[in-house]
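As structure tokens, one chain now follows by itself in the form predicted on its own.
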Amino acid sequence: MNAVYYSGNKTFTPGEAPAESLQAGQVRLKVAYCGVCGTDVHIYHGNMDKRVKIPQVIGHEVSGEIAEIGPGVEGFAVGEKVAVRPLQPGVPVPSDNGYTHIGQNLKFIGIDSPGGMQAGWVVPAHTLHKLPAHVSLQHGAMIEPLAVACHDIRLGEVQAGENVVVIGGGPIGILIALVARHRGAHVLVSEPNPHRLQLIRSLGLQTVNPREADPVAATEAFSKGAMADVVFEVSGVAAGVQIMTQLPRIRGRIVMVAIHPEPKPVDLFRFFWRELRLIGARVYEPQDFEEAIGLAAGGKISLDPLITQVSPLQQVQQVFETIDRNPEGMKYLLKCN
């Protein structure tokens, strides 16, 4: 067994990938580690199953060595460790505006199209960043999640000495609130898991819990006054769309990190009354990347503290099933090689 493949009925299947030729701009990695990423949750449910080309091998949270290179590659050296941002851009519309890694016609490598659960990968040569050296393979499958958070970042236009909220302690949250620390702001978590606080307490974060204090109350407290200057909605319940424009300042930003798939009711009257901006975050580019490979080589982001637990691709079923039994957990990562 070389491969795991998603069968549907919350099931994986122990299998073999085949042995892909190598194609222009193509290279074959020996996967080190996959990530299990909730938007993988959400497959192993069934929610995707119009997507996924069932069976399926998937994942996209990948760290690796490059073991083979195809022709018209260059820049990359057999051995050299990298992590994968798996985005296939397709054609260009009038309405992509340029923004190719959101584009009408991109695919999502691991949902779109086969993942890297599996011991060797085969991956357009331009989603490959480098790992420095001395960057465990571990934290290289941790890169593509923290590159979300620097996207997000990025897009909520945090600056030093902001007043932040995050609404929702799970690991991209929690991802949030460390990049936002790092870029200088006070952040505060909202988080109803006693374990989750447990653990976000622990890194040094501001926390309430909305079961127990009203976050309003909170935030005005946590920031005397100002309230948030950015709230990043990563919870992805109603609870979440209600509440995220009660904290903001006049003129505040609201940053949309969660996916909600059915429609959820926003007070509207909040972003005419105090002017406040919603802002769409989905995915990454390459400069979040390098970002996050910035902050994981420099030590910036604690994230072996995120890591729950690794497994052995072999026991991938029971990693989902630990998973939905599991809502304190963090990462899981499977170990493909």
Second form
There are 2 protein chains.
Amino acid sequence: MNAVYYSGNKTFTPGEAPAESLQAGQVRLKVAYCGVCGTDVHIYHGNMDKRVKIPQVIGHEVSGEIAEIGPGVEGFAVGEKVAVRPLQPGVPVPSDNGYTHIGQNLKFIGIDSPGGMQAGWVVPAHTLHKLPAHVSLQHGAMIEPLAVACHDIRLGEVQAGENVVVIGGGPIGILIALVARHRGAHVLVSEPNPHRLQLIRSLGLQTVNPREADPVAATEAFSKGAMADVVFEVSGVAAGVQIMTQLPRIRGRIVMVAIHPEPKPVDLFRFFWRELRLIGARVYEPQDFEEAIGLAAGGKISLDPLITQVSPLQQVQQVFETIDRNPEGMKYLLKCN
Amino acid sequence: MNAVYYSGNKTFTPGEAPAESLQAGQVRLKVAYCGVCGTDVHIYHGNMDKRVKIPQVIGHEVSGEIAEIGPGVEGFAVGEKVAVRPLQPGVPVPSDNGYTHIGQNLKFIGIDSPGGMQAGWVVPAHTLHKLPAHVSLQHGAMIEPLAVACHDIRLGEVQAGENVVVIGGGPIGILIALVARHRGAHVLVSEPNPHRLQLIRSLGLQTVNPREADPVAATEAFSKGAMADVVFEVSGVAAGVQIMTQLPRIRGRIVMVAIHPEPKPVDLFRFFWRELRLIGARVYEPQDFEEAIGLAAGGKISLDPLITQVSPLQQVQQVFETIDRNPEGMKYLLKCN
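Given the form predicted on its own above, I would also like to look at the protein as it appears in the form predicted together with another copy of the chain.
Every component of the complex follows; first up is the chain already shown.
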């Protein structure tokens, strides 16, 4: 086997990748590592069966080396280390307003088309970002989630000296906290899971457990009464939405990072009363990938503590079962070659 | 009588204003007109009895002439025409972040302290904005709501050529639409009341009746598929909140103007998916009053069609009863001298 296929009903099936010859603009990667994203877990649970084409190779947090270069591709050489920005812009529509990274006809590679949980992955060359030689390929597989964090921080316009509260301390929440701290912000992470809290504190970040303490009082103490300049809602739960409007200062910003599939009650009065702002943020633009690679290359963000486990691709089924059993886990990487 | 007192339970009682001598920084106005705001109607309905001190003179949309100048007040002369910006900043707290117009300890004059429904009104001189001589005192009483609209448009960063949808065609919604049009935006107003729709159309604005047509399709047609750059939610109802996230383009803005006392379900997924932004906007800052006065002085905004009725102060009880019976009415002015 050189690929694993999501085949529905919480099942992965080992198999062979189709022998594709490269089309114009394409590159074949020797995939090094593919991280498991929360979205992959949603797929595994069957929540996205309308979007994936079963059986399908999934996965989109990928590092690798260039193995083969298709017609018309310039600027890349076989053997170069790269990370993949898994976005395929579609035909633009007027309401896209030029934002190709989230355009209406965007295809997400690894969800809407085959992903990186295979030994050899064919992707458009425009998705590639080169990794400096000294960046490890494990860190390379963390560039995609780190770019999400860079995008969220950029859209939240986090400035040095600002007070930032991150609601939800999973991998993305922690990466947001680390990037915010690197920007010079003071950071507090709200997270209920004790194991995650331990990890977050080991990274030198301040924390509050909302099951044990009031996040409003904690934010007040942490900020010396100034309250949060920026709040990141990364929890995806109603309690996070309930608390997010209580934490900002007047004209503070709330960045909506989490996916809330169903409408949830929001304190709109608070938006009015304190002139709060809500900023939706999704995926990344090329500059976010470049920033993420720069942070990883400069050793500015501590990525190793976030890697919970590295497993061979063949163990994909056990990995997803482990993730389901262990809510405290962070990033699981699959070694694909 | 020279004053009317809200005395609870949908009742106004005629009475006399207390004979106050002016303190340092105060000015006595000969009130010309006092407009009735939606907030005054809320007070009349008893919804704000915790905040007003019954019996209390209310009203905050005021024009008048300076009748007497207190100690230490400079730059004003008796007889000058003014409009009142009815905000009394309180002791600042750190989380105000310097925004005195909505600071935590702000007092709203006319709600938290006596208002303008009286012949002579004592206010701090810092609340006054001079009106050019040729601006009518009726228009002067419209400066306060017009300043709200200017503030909303400013915070929504409306640009020439942008597509703007206003949800809710009451006085504030119409003023927002008119200021947006003056800025060069294309404007569509969504409003279900047929009488209001007629008035809005008579002002040359495009409309959609959400009970008869789909506002999403109407916005699509109106914007030639580009959808709204900015949406103003002024309706204050759940249907407005439901539709507000459906109308913007990618990275479009939604300005929260309406008061939603209780949390309402919001499509947060849409904020994430299309990177929408929500901008809370409340009252005004001094520059919004200056902009409103400039618009009124230049005849740039058609204010007369919005004045439904002008009544003597003595008829305040009938005026509020009329407002309750006539949801299509716009602005009711009380003549206070």
